[in-house]
Every structure is written in structure tokens, then in C-alpha cells.
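Okay, so here's just one chain, in C-alpha cells, the form predicted alone.
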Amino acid sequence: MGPRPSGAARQGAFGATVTFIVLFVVDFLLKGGHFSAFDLKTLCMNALPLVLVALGQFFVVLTNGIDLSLGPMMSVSGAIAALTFSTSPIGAVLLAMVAAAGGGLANAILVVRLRLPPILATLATMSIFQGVALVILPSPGGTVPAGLTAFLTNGGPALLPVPLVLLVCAALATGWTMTTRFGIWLRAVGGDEGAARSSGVAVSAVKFGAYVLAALLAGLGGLYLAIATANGSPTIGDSFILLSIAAVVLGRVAIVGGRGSPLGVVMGALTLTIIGSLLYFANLSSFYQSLINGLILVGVVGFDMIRKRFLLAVRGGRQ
């Protein structure tokens, strides 16, 4: 029927691993050798947002597409949550994870339907999100309980916290998507959209599903970011429009081709948010992180394109 999870997919789940790994252990190592259960709840609750966002990136990453709009979305649904929190927080809830819903479903027939390339139809779509995450709250405010904050990120044992868990529910979840009839077809039409069609596969419904998939976990990352820090803000989203690619790729994801692992984008993530972490021990401004974060990028895809060439060259010479 398609492509399934492949040694390729696991190698490059795999790098990025290790690649977080090395920082992390970099990161330990500046601290003295601390790493308390605030440090682990600290790490978790800062990557959860990136980590929903880019995994809903990865759905639309492995259609051979991209999504510039989920980072404006995070601030839609998180204005939306904040202003409505007060009224009834479950309300707010599914108030704020339809809007991503209609978001998402915008993104599908533009793309789909009107056949529009990806990254215009998105980048479209990203500044219409811009301005109606300020429409509705034009400065930071809102109310969230607070209850419901410090359950979200200091909730749980020590050494299970809430943001721990909940970002293993997510990595779990979306594992499990990618082994359903669902996500076969998504890696199908990532891989040969053409032979995919003439296998029966309902290309257009998987599209649509992983542009809504997208901004349903889009729209989750921003609640919990308006729930994490207490209020909503109609900028707060703008950051994790390139951060959700570069947790991609950072994961190893072929943007062209259907094929990358969950795993490889949660690490992707990780990574990203722990130079977070080392610019601040550092005492170094975060503006540096942008600087960094390109540096690290390019050195990944250019030793993969390197291995990549090596291995092809060494595969010639035993031909």
C-alpha cells in the first residue's frame, strides 16, 4: 500500500536521539552534575508546546507539504481559551480546539481543493491567523484558572510530573496514529501521491486529515501555553513558526519523500528547547538561539547529505 517506518526512519530517530542526548549531557555537565526533579518538569513543560506543534508539523510534512499558519493558530486558540476560561473552562476548551479545527480545515481546501502550493496557501493563512489572534485579544491578558495552571505544570509525583506525562501521551499518540490505516496512507502519499491514488488510497481525505490533525495539536500547544503562563497573548505563537520545522527536520523527517518518525520529531524538539536551556546558564540573550539553532540545522542536513553521498559513492565502487 506504501511506505511503512523504515530502517531510514529509524537511523534518523535514532541521530536525533543521540543528538539531544550529547546536549543534554553538555547541559548536565555545566550544572555540576544536577538534574532535580525540577529541572525534568522544567524541560518537559517548556518542550510540550514546541513538541505538539511540530508533531502536528510532521503530519503535514509527510504529505510533501508544510504549514507556515500553526504557530498564529497556537495564539488564536490560546486567546480564545484565556478570554473564556472565566465563562467555562470546558467551553474554552472546545471553543479554542474548534477554531484550530477550522483553521486546519482552511489550510485543506486551499491546498487540496484550490490546489494551491503548500507554504503560499499557508503563508496566507499565517497572517489572516495573525490578525484575528489580535482581533480577539489585542494585548496579553485573560484570565486562566489557577487551579488548572499549577495542576499543568507542577502537578504529579516528583518524577512523574503532568508536562512529563502529557508529552509521553502525545510521542504514544501520535506512534500510534502513524500504525493505522491512516497514517500507512499518509506515508503512501508522501511517497509516490500518483501510485498511491492508483492503490485506492483517498488522497484528498488523508490531506485533509493531516492539515486539521495539524492544527488540532497546533491548537492544544497554544492552550497549554495560555494555561502554562497564566493568560493569553496574540503573538505568543508567532516563534513556533519556524521552531515546528526545524523540529522536523532536527528529527530527521524527509520533506519530501513520506518517510520520519514521531520519536525522531519529540527529540527534535527536545534539542531545540534544551539550547534554550544552555543560553541560559550561559547568561547568553536568547536572541543568540536563532543564531545556534541555523548553525545546528545546517550541520545536520549537511552530514546527511554527506553520509548520504558516501554511502552512494561506497555502494558504486562495490558495483
Second form
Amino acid sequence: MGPRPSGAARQGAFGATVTFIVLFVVDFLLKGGHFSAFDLKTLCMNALPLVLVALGQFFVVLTNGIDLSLGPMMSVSGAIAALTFSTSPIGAVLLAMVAAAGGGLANAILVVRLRLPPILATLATMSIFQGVALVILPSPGGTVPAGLTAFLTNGGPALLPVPLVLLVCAALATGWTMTTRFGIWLRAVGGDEGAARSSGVAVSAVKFGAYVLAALLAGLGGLYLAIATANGSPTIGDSFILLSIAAVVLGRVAIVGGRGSPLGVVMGALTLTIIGSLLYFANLSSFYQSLINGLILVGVVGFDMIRKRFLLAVRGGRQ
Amino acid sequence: MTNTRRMRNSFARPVVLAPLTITGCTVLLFLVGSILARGFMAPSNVLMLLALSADLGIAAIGETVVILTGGIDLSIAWNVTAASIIFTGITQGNEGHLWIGVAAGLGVGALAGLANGLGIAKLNISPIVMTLGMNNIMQGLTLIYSQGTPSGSAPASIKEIATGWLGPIPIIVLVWIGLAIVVSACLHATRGGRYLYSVGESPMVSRLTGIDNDFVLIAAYTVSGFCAGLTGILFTGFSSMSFLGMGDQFVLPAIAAVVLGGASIYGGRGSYAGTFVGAFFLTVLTTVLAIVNISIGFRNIIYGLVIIAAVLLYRAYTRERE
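Show the form predicted together with its partner chain, please, the one above being the form predicted alone.
Up next: the whole complex, starting with the chain shown before.
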């Protein structure tokens, strides 16, 4: 298990990239062969919250876990920031991040220390975070400094807009994390926890790190969402419960077993984002969005399973 | 001596202790409720609360069956909504179209469940991914079918079943108790029920003993979809119309009811009697919280904490046995 992603992971990222490029070209053609700097900026801006939370989900899924609480975590951090920005912008960001880290820590304690099944633990914290967001911000509101919104959505030179820079930074930072000892151990834990433990990997610490890191990335996603929409909303994160898992799955990350790459996840998130734009330019009602998201999620996993079985059968036949 | 030990062993199992614990907690809630509101423990109010729990309890039949196999069904939300919107769309409040509407509602739920089962059993898709995806698919189909604005209303007979009384007892309570008896009999006294537990406990052993695991899984998810459809129709009778997102309120509580009832999320352990008490407890809890004017936010927080507390407590029961 080296620092580089395994062959299967690279192959997965390749598949996800091809999927994105194909959809991108279709989108490009539907728009009449038009792609401006504005389109680039909009795509990155729309994709960034999902990219962030999906990268968080990626860490948890690598440990054979799942985190249903990341979406509501986004609502909490966005709500906290929107309520405190007027007092102190830096304080608001710090407070949102501390809350996210606290939420992640709670998940980690439940899953790692108390050994609750991840799905039950995060289902419970999902409900708790939804509640917290509603308690601190019962209806959409709060304020965000206009300058901050303008800079983070609209800033930077035409060909290097700030949302693109942030997106690339997030991808590079996650990619780098996967080459550190933590990243290597993460893959080892997901691949075979028992083997990892007996070869000296601090399994509990790695899993702790995964849940906290995931919540922090979700917190950042919620923060960006609040800044981009210029207010906080207590339910804005709910749709990301499914989307974060879907992006990870589209990135061909195995739900069981430590394989997958951050690049694939970023491509998965971009794919889901561009589908919205595709529907708009194909003149289909937004009602089709959830149908298509669901079909793609099930279709991609189903296709991979059939392909795997086919390959196994072919190999079996040869032997 | 051996007899008492055996008795204690079987008694210490969470399957028995969990429903007892939840029953105890429900009694406590009733005591709290009667301090807060006069007449909270009156038989008529208890029956009323049972009637309010019935829809959740029926949705949780499916969730129980699926969780016994070691799976989970996150597609209840839009299966319920889809069934309800199809039902009112077809009947338009018209008694003459009642049976077509009921068949369509139940059929839609069962078909979604069948698709879940096929994906999970035949394509090996993880239950979380499959049922989350199916939830979105049903949401999309429902939105396209209704164009965003559900039409129609519930026929009078469904309203009667959902809100009427047969003498001193609400009809829906009789329906729920009847279903509970049938489901418990199926789980504990038929071969199909044994297969369900066996697949949940160990798919490998189950396969080796000649059980068709795939068929059991497909049947379990189909039952879950069917129950969601039934919940959708009955809940339409209660609210006398259908609306978007009406099924959202069932997903977390249905899973919570199963877990509170002592079922293991890994499968192979649990009972519908437990789920029944779990669903009732959650409804009484919600009502007590409403009496003291607790906001939805705090209610969500308390729900989450209750799930965590129950899982930790029940695990202590399991340890005792070992």
C-alpha cells in the first residue's frame, strides 16, 4: 500500500473524469458551443460546497463508514457564521469551524470509542445537527459582509476566478493528505482493519481523524454556501446528505474497502453539478433533477457491479 | 438450576428486555404527561395516541423486516408520498375509483421496494446507496407525475378508516393491531420468518442451509415498499389530501422505532412487538414535548439523543448475556 493511489483507484478517477467530460461537452453543445469565463466561474461556485462535503464523505467512506450527518453539519456552520458575521467576520469563521470540529468529534466518539454502527450514530447526529441548526436559526436569515460574498463568488481574474482557485486548493490539499502517513493509514484501515492494526497502524486515531476532517470539510462547505447565498438557512444542508454520498459513489470509491481517489470524488461532484445546468439548457423541468441524480447513482453502482461480475466470469473461464 | 439459568439467559436478551424498557419509559412519559395535562392517562387519550402512532407503526413494519435482514430502507419518505399522490390523483375523492387508487398506491410502493430488492440482492448494491437513490428516483417521478402540485383528496371511506371510531376504539388502531398480529405470526411462526432472521444473522450459513438469500432480500424490500404505500394511503385519509414531502416525517422515526424495539442494525435480531412499542413511545414523546411547547429543533435533538441512549443501553443488555 504505497502513497500513490492503487491501480483501481486511478482507474476509478479516470472513469469519473470521462463521465464529467462527456456531460460537459453535451452541456457545451446544448448551450450552442458557448463557454465563457462566466460559465467557468458559475460552475465552480455551484460545485464548491458539494466538492468540499464530498471530500469529507470520502475520508469517512475510506474507513468503511458512512456519515449521514455531514449535510446538516453544513446547515449548522452556515447558520453560526451568518449569525455572527456582523460581530466579527474572523470570529464567525472560527466559531463555525469549532462547531464543525465539535460535531465531527461527537461522531468520532460515537463510532470509534463507543463502537456504534456508523449508520446509526450519524443518523442520530443528523437529527441532532438538524435540530441545532433550527434552534439557533429558526428561519433563513443572518447577514454576510457583501464584500466577502463578492470576493468569494466573483473575485479574481476572469480566467482564474476565486471559486476555481478554492476548488483546486481543496482537491490538492486532499490529494496531498492522501500521500501523508495519515492517508496511507486511512487506506490500510479501509482495506483490512485487522491487518492494519497488527502492522502497527493506530486504527482508532485514523478513524477519529477521518470523522473530524469530514465534519471540518462539511463545515467549510456550509460556510461557503452561506457566503455565496448571502444568508444562513437551517435546512440548506439536507440535500447534501444524498449528494455527498452520490459524489463519492460517482467517483468510483468503493463503499466497502479503502479504495478511491480524491480526484474521482471531485469529478463526481462536478458531474452532479453540471447535470443541473444540463437540464436547464435541455429545457427539462427541474423536477427531473432528483430523478436523474437517483438513476445515475443506482446506474453507476449497478453497472460497476455487473462489470465486475463479468470480468470475474471471464477470468474464471480462462483458468 | 439449569432451567433457571436457561430462563435467565433467554430473558437477558435485548429482544425481550428492550421492549420492556421502552414500555417502562412510555409509562414514565404518561406519568409526566398527566402532571402536565389533565386526562393524559385517560383511556380515550391513550387510544388517541395509539391512533396517532398507527401510520408510523405500519411504515415501521417494512423497516423491521428490512433491518432483520441486516439492511436498511431510506426510501420510505418518497415511497409514502408517491403512493399518496397517486392515490388522490386517481380517486380525486371519488368513492368509485377507490380500489383502483388503493391498488395503484400499494403497487407503486411495492414496485419501488421490488426495485430496491433486485438492486441489493442481484446487483450487490449497498442498501444505503440503493435506497437513497430510489428515494430520489421516486421523488423525481412523483414531481413529474404531479407537476409539483398534487391534486385530489381522499375518498370518504379512507378518511373513515383513518379517523373513524368503531364503538370506543379508533378503527386505525384495530387495523394496526391486526397487522401487528399477522406480522408477528409471520415472523415467528412461518418458514419465511425464520429465513428472514437466518439471512440477517449470517448470509453464509443461510445459503449453506439451502435458503435462497436473494429471494428473501427481494421479498423483504418489496414488503417494505408495500408498507410505505399502505402508510401513504392511510396517512392521506388522516390528512384528507396529499402533499409534497408528506413522507419525510416517517424515515428517521421508523428506523428509530425499530432500534428502540431492540432490533440489531446488523440484522438477525428483533421483533415487531418491540417496534410496535417503539413507535408508540416516539409518538407519546412527541406529544409530551408538544405539550411543553418544545420547538421542532429541540425535538430533533432529543430524538437523536434517544436513539444513541437506546443503542448504548441495549448493548449493555447483550454484554450481560455474554
